[in-house]
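Just the one chain here, laid out as structure tokens, in the form predicted alone.
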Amino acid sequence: MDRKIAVIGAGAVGATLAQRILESGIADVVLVDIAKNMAIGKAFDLLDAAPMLGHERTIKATDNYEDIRSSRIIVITAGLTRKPGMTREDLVAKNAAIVREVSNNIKEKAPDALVIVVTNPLDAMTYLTYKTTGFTKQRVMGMAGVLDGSRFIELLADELKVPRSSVKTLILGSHGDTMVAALSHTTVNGKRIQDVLAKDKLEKIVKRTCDRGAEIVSLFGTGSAYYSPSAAVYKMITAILDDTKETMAVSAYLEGEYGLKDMYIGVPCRIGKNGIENVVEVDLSTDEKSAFLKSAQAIKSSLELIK
């Protein structure tokens, strides 16, 4: 079956995601950006690699939203990236205008698509996309805990000198400074993380996970992470296309789950061909519940700026 995925925004995340999609052979790509020539140049570069890598997929770069018609999935990466010292919340007003325009075009040109939002501040921008498109809550989700969980796993595995595959975890809440590492759902080779790592070291790793995005921004000097965010979106896309029903943490719209309503926040969800098949409610410790509600409050503060 012919598949087409539209990526809105040809910056580092969007272009790297386009590369992952093309070179895996899972779909053709439409790369949309107001900087049309830059997008075309990246598309040509990716196409020139195709004969060497042995795939027959195509990519079209454009500034015309007509080209997103019939896309199975649309990924929104368009927007400003954080600069050193800038919080995700600083981006709300500027990126809201961009996301609102993109969402209106998706609503008009690709009314049957599923949408994955990457633009920061993630949870607020996903909510804005949901409200602007008018799509069902199942078809609009944000890339959140998949990336944050991967960062936590990497840091834990490095500290403990164990295979990354031996670490299982769950990151909830905002895709930002108030994210919640669910230690009650974190294990190493089946053992509770608290039983294999000292409390002070664990706290430092949790803190570094929360700050990892900002750490990368400060090292780059300009721009933000793109290899890992694009990998997170790719994982979500394959779960949809292959209808895996895999449970992963994404920013989802809640209607009473976890005691929250009318907002997007990172929670475990079962992902399949219809998008978010259902929200999975897990038991949290008292401290985790408190931190989760604090994280929700931070998102609500962002939402007040765009409502």
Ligand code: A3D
Contents of the next structure:
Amino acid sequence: MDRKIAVIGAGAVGATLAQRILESGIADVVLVDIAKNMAIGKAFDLLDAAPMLGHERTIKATDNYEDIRSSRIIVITAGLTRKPGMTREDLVAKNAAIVREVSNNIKEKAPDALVIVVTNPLDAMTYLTYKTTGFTKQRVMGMAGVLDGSRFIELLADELKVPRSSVKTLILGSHGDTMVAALSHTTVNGKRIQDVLAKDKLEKIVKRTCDRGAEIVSLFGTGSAYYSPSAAVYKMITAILDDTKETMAVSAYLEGEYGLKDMYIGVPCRIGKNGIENVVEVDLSTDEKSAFLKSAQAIKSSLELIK
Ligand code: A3D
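Next up, can you give the form predicted in complex with this ligand of this protein, since the form predicted alone came first?
The next block holds the full complex; its first chain is the one shown before.
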């Protein structure tokens, strides 16, 4: 199988994602970072594990964008992370400059690739990638809802002492403090979450889900979460490569869906070989709708900062 995935940024998320891709055997990896030697060191370390794990995949670390040519998927993880007390929006100016530079290189060297953005603030950086590459809206998406949904499921399953697989949910809106846990789409063994968990406990878990990234940032001291973010990207990649058409929440470009236009925001989408096959419009309660629109407003404010 001659499949290549380029991961831009060999930091915590990028390197862990590279490990997941290589060790599951789904593709070869090109790891691009301005800190070239650090990236080469990580690639050597990952390769040294290959004989023990029994895979034949390869990884090349580089600071030269020529190497991303013919990549099927490109994941942008280059950028700064939050420090304790910082919001994702605080990162906007610095990361916008990085994402612009990366996107221009992608446009030039890998014009047929699909792009998954991870760099924060996520929805604004995905919009910037879309505008800079000029790619179709199907080929540019942001990772957030898959991760936020997984965090919510984990916290609910732990509280209720049920298997994680019995919990279904949907998290929409911005990947930020205004994310919307759609309780009308959250069930445990098919039962409405409101019927199995007391209101106060549920509210606490929703709040903890929104704050989960910050909770981990403050426990780490430096850097932010990477095991679960890389798993979320991995899940999106396998849906694309295997053309599963699975519905999952990703940051997608809207042109009228959910009453919004010309912006990226987290909504359920069918993911397959073309990237976003289509945006899925689900019914939301009145409260969820207004929370979603508030979230859209927060994204628009961070877009103003990069325009
Ligand atoms: P970190 O471990 O600091 O790695 C970032 C890497 O980017 C470093 O190795 C840098 O050298 C590299 N880099 C910086 N500028 C450039 C450039 N111009 N070209 C190429 N490489 C560059 O961070 P991380 O991996 O923990 O996080 C990366 C980004 O993802 C940050 O913006 C995080 O906020 C974001 N993030 C988003 C989520 C979501 O759920 C959306 C989760 C986790 C992290």
